[in-house]
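Let's start with one chain on its own, the form predicted on its own, as structure tokens.
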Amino acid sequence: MRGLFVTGTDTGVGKTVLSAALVAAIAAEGESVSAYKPVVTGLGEEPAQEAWPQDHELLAQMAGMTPEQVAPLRYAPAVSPHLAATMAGERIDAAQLIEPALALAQGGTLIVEGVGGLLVPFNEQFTVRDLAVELALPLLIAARPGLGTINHTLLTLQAARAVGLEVRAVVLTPWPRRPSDLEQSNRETIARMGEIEIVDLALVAHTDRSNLAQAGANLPWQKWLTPGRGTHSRT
């Protein structure tokens, strides 16, 4: 399987803008990609930016899909996955996640995205985490540059390591265009605690696809995408 697996440190810290513009330059390329989240939730809260579109309906945008191949699963709760699928009186299987991956595998490469970080539970036996190793795709982790971050990066970066996820980079978003000291020591000490690549991603302020496909093309993307890389690229 060809592609990446995008987690973050928490919610709210850029993975669907680092996986839209991902989608966005691999797309330019005139390479085959397609766009998974396996679960949406907080359809029934407003947008934070009113902007911009739900995460799967951007996700379809630039890959040419539509919002519900991307998330097959959707909830309006603005909770958990889990807790998510129990309000509705459901109970989200392993199957129902892995499935629908592998078959949009099959056309080229594949950008998932997952939900909030690696250890949020689908249900009480499956976590993202779970996902991750079952698609067994190289991992990004989105995580914000200011105060305390540190700590969730590298939290994230040994939850990954600890099951034999291989971690291509630690993203950065987004990176301002003057960062403080605060920004520039977090990102030197993620690099070297975490001995792990540190990628910047710039505010993107629209989600038009030529915006996005250009934050996207200045990510190091076909090296990600390489079979074999490492997991301890020191900066």
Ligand SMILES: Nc1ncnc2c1ncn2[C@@H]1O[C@H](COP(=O)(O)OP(=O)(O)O)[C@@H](O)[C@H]1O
The other form holds:
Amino acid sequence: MRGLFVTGTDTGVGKTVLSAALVAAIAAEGESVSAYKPVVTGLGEEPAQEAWPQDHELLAQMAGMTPEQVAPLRYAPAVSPHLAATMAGERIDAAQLIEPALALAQGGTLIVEGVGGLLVPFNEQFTVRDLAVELALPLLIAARPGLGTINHTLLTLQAARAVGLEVRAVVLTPWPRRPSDLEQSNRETIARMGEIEIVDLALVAHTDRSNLAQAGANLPWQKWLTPGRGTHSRT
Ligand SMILES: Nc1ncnc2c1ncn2[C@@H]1O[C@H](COP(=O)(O)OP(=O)(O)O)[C@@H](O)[C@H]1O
Ligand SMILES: [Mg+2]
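Could I see the form predicted in complex with the named molecule next, after the form predicted on its own?
Expanding to the full complex; the earlier chain stays at the top.
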């Protein structure tokens, strides 16, 4: 399967921005690309003023898909997927998450946006990390540039590598135009201690396709999509 699995150190760290930029940039090169968001929650929340579109709506716009194709499982409460399902009297099972991804990947490159961080449960026996393992996609980790990010990012790297997931890069987002000493130091420290490539994603001002494609064009996605050392790629 050709694609990338975008996870993050937390919820609200820039996974959607990064995923949308990747989809837009890949599509802009004329490559066939799909987006997959296994579960969206919080659809019942009142959107904040000037808020970005919902994850599956933005990804759908970039991929030329419908929001329902991007995210087959959608829940209103802003809670973890396992709780949202329980509140709806359902249980999400692994096959329900894996099968749509396999179907979408038939059509070309697949960009998966995870839900929250790696150990977020779909049910108590199956986490976001388990889905990444099943799909055998290399990971990108979206992380904040500021205080607290070293711990969160190194924890996420460890959790990924502990199960054999290959992490292609940590993406610090939004990377400021004039990074502070702390932010510069965080960047260098994570690179050394985590033995990982760090890439910056600048602030994207608008959610339209051209802005996101431009942001994505600055990311080395072609290299990230090339099967590499240690990737147990599944066809
Ligand atoms: N590069 C960026 N450009 C613009 N906004 C960003 C960027 N990175 C993060 N953000 C902001 O951070 C917030 C969370 O981003 P989002 O991608 O929705 O996170 P996640 O998908 O991890 O929950 C959003 O309000 C978004 O506008
Ligand atoms: Mg998101």
